[in-house]
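Quick heads-up: it's one chain on its own, the form predicted on its own, in structure tokens.
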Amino acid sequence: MLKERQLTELADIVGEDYFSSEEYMRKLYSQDIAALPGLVHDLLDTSVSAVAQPTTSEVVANLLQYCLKERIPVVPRGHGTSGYGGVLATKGGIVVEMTRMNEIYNIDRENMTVEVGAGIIWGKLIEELEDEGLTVAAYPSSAPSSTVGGWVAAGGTGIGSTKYGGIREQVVDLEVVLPDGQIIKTTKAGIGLFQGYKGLDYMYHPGTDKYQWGPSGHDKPGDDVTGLFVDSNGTLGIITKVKLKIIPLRTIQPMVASFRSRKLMIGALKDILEATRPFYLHFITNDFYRMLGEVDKAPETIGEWIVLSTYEGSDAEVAGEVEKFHHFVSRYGGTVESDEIANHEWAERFYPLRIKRLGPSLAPSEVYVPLEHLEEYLEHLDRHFKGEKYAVEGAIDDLGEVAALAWFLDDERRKISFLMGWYRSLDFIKLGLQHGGRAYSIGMWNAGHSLSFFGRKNYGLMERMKSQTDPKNRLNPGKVFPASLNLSIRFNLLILLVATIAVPVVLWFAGLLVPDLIMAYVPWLMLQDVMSVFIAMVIGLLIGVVVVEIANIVPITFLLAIGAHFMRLGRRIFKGSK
């Protein structure tokens, strides 16, 4: 926990109206949308001491510079709509929530870009642009509540990505506050950023020891490093402004087809993607369809394998694409459903979480899988998760990859079963990788895939920058760059207590089973009186101290890799499924 002095000084930097250390705020910002087993909070310090909501880039810079000096961990946050642990604290500290920086600064019709505050909600941005006859090329399925900066930091694909690519392809430029308080424009930063960057003149806001900022006038062009900050989960810096590509607002025509089997649906998906250019190509499995039916959100369709293909363009372009869509649906024995159903599915694109009512908890997982391997992957999931209730949906991007998303139904109130069931989120990704896929978003749980996700060269550059600007890993620790556990006080005490009791008990049993062996070689371990029991307890306590120290340096990624096997076994025992 932070000292009262630190809280006061942080409030002075941010402004009292935009800073809170109230208990309800700290609890609210110590989680994201995913329900987590209680054990997670004992293995990591997910509790935060305060929440700051800065209103300008300069305030963010002052805040980070102060936190660097005071060694306070900082967790950047949008609206926390991701379930990958990217906004969870692992070492305590404070949350910097960016939603107060939500303005549209400039709409550039000549270059077809828009510059916005990182905390603006996608839904609001889309509404404002539509009033101008414009729109963004792609946006996340969480658009009604997620922030622009949040999606940039988390990375991934969304609605519109089949035609225009993911968020990486939409970003033109970023304003980022580095961990030491320097503010940069990523298109002007240059590779010098990774080579002892301090003192170079591309920084256009130099910091001072008083945490006050003033423009320096420097604005030197260099190599574009924008891409290194996309997908970085706020570990390299806090994104404060985003410049995005925009496109003219044109006709959107959703089409829905249903199929009677997985094989037919996937065959149609491949041909539709090859012969047309959908704005958004999405599917849901029959299990997902049935779950939606249970919550009265599944329209009456002929088949239960549903494809939503949306086309965007001029009226003539859309009409031509729709004609091809009819042809390929017919080729695979599918049914083109009514406009009413198509409009319903298009309107529901933001609300897959409706099936949470069946849970009452949902555990999400997501992975990229090549479309050509989708059928084998889904079949493998059926075998692997036999007896589990889960739903799968997927959206195809411009590279022909499927962003496959699973929702596992569970009940977090059943603490042991829920903990053991957590392996499913990890295995969904693991199986995707086995079928030629790759991690979707890194966050915390996928940190072990960072090297393959970013590539050796880019990851090396990111590591170098991190070591120079944030050597103690204070900014969003545990994300992208694997970190160690941070056991809670009660968990440390539990280990010490168990060790203190376990050693005397083990020695007592050994004295019963092999007394001659102990007396011959280690007689001082024989429990004969109160003093010997006390010595054994002290030995146990010392062993516990060693275990605690070792446990606190175990990488989170190692624990996940090892723990998944035990959770899988435990789930079978507690749930009785194979």
The other form holds:
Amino acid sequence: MLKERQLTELADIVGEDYFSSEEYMRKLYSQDIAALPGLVHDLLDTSVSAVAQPTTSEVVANLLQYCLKERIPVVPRGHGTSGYGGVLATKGGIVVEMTRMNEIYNIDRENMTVEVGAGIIWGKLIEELEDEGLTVAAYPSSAPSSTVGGWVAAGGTGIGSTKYGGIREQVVDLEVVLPDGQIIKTTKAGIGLFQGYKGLDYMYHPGTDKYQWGPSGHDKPGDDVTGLFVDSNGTLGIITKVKLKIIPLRTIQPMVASFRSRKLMIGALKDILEATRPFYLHFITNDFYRMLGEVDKAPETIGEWIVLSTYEGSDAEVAGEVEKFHHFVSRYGGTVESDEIANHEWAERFYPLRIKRLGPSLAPSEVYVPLEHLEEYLEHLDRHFKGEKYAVEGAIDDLGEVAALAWFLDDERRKISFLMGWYRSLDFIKLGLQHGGRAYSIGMWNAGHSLSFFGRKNYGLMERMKSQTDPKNRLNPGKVFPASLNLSIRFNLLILLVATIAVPVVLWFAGLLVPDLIMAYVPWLMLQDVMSVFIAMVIGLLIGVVVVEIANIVPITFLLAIGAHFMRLGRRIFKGSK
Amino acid sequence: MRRFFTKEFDFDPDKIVLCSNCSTCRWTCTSYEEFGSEAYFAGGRLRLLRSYVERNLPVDDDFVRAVYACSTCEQCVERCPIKVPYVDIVEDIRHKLVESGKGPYGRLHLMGDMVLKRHNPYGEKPEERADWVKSDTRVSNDSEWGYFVGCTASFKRKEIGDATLRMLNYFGIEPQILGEEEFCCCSPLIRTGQIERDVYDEAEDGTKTYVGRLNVGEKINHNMEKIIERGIKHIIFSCSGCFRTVTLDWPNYYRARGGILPFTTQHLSQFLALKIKQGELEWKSSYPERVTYHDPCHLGRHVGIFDAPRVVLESIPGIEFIEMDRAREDAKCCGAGGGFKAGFGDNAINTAERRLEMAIDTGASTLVSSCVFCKLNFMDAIKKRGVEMKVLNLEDLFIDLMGLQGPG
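Got the form predicted on its own; any chance of the form predicted in complex with the partner chain too?
And the full complex, kicking off with our chain again.
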């Protein structure tokens, strides 16, 4: 918890209108999109002490400087529409919500870039650009609600990624506020930033202690380290401005084909990807399509395995691609569905959540799997999740990987069963990795996959920079770089209580069962009077303290890895019960 | 199963768990645009509600404020991929808050107090309700047609009542009005959750005296009885709020006939559109200006009337009708409804300003609407902004063009 003085000073830095420490705000900002099993909230403490909504990069810098000085953890946040725990606090502190920095600063038609505040919503940006005859090359399927900075921090692929790559490929330059309050441009920062040079060479805009800003420092050209900040979940610095690639707004032609079987659909996907350049290539499995049918969002098609392939470009280019598409669909015995259906599926690209009505809860999971292994992967899923109701969709990116997304139908009101069901999300990712895939996004829950996700070299660089600029791990702790659990106070107390009671009970039982053994070897453990019971309780309490200490240094990823096995078992037991 | 949610907020749990937190509703949310924080949009409020009910937190003022800072404009439901019935839920929360004595927010309770005492939320004298009727207009006591005037037109914007009556007279209809017997339709009370509660008079020294029990059902059934007694078969509305409430809410309180109202309801925009379709309306003069139309939330999204007012406008000779950037189902809210203007006056005007901006962008000289509250709020916004823009309701336009203005 922060002190009253700290809250006042923070409010002074951010501006009172943009700062809140009221209970209801703190509750709201202690969550992200994921409906976590309720019990998780009892175990983990994700609460924060205050919420700040800075309006300029300078405010962010002052805020970080202050928090560094006062040792306050900081959790940067966009609109919190990712479910990987990237915006959940693990050590308390404050949330810095970037949504007030939502302007379009500059549209550069010569270099085809746009510079925006990190907090702008994708949908809004696209609308504004379309008025200018432009558009972004890729956007997330959560475009109606997610922010540009949020996608940069969380990483991933989306609509347009089949042709133009994921968010990593879209970012040209970033303005980042480092944990010590320095504002840098990542294209100019230089690799030195990551190699431990403590000099001020890379400084772009120096700050002062008085929350005032002096004249600009000198820019020094250096290596482009932009890529190291993408996917970093704001652990290396808070992203305040983003420069993105843009493309001219041209014809968009969605095409939908349906196939009779998985094998045929995957064959067609491979050929379509090889022979044409779709803007967005996406598939829906038959189970998913049936579920969509149940909520009246699936128009009648010949087959139930649906492929949406959208083409973008000049009229002539698009016409050529569409012709090839027809050819490959017919080769696999598929049917090219009507324009009406194609437009429907294209318009539905933002709303996979429609099937939530059938849940009423959905547990999602996402992983990259190479397209060539997709078939075995989907078969493996069928075997592994026998008896579970789930749906899979996938979007293929420019590297030939499928961003496979699963939605497990569930009912969160059945608390135990829902908690146990969490293993499915973890297993979905694990199986994907077994089939040659990689994690989709890191956040908190996937922090154990960081090394394989970023690669040894980059991860090493990021780790070094983190240890240089933020040695105490105050900026978004627990994300990307695995950190220990922060158990809730209630749970800690529970452990202590259980240990205090358990030890005397165990000793009493031992005294009943094997009295001679105890009397022979450890007579002082025999419970004989009130005093000895009291001593046993004290011993229990001490053991409890040790357990609490150990539990609080276990990385969360370790817990999840072990827990998955228990949850799988538990799910089998509790699934049937209402 | 229901024990999972606490007694204080005894909702249908299915409604709350349905929301997927996807936040698609945030972008266009009226209150998010104004307050810019997670607690002030549909999905955020539901999440807030969940954390309160699941963790059994005591309801505090901040929560009440967040729940009441919503204009119930239903843009969220329109955008929601799962169609979570958000407005029903928020009205339900408000109802529960009032029941437990935590609501309504701020001074909204005055509306309820006044409705109990004087049958209108403004606290005006009930016997003056029909004072707006001018001598050269005609009402009758036996017509099948009724005109439900509503409190705002009766007391605050008398010209609307007058214009509507002149319009009906023009078509040879001499409607019945309930006059002193007309009570509030209870729209503001239902929207703010004041379904049933005790009303106290508070003296200056803080002592409270019990006045009586406010019961929305009683007011509604009184109106129903009077309407049925007078043999009214068709009711015309000039107020979108009254229209929405009578059409959608009254059946919940009318127990006879399985809740089917024994009369038809129509908004005057529907009435005019029908007259045009039947060829009974010939405009007497033209309106050679660029005009845009604002869809009132209660008329548009809530009841689904989008076409009728457009049919009327487009039939006017010389008119250049132009749509705003966001129109019909996608129309932006002006911020007047759902108790938002009553509870958050300045914020409501800011909201209207943003909508006004869209109207200005079309280059229109006239902003037409068909709701007394929208008109009121837009006029405030225009005053604040100091811009030139005419705000008219359909009935204003009608009597203007037909030369039906009364004396003075």
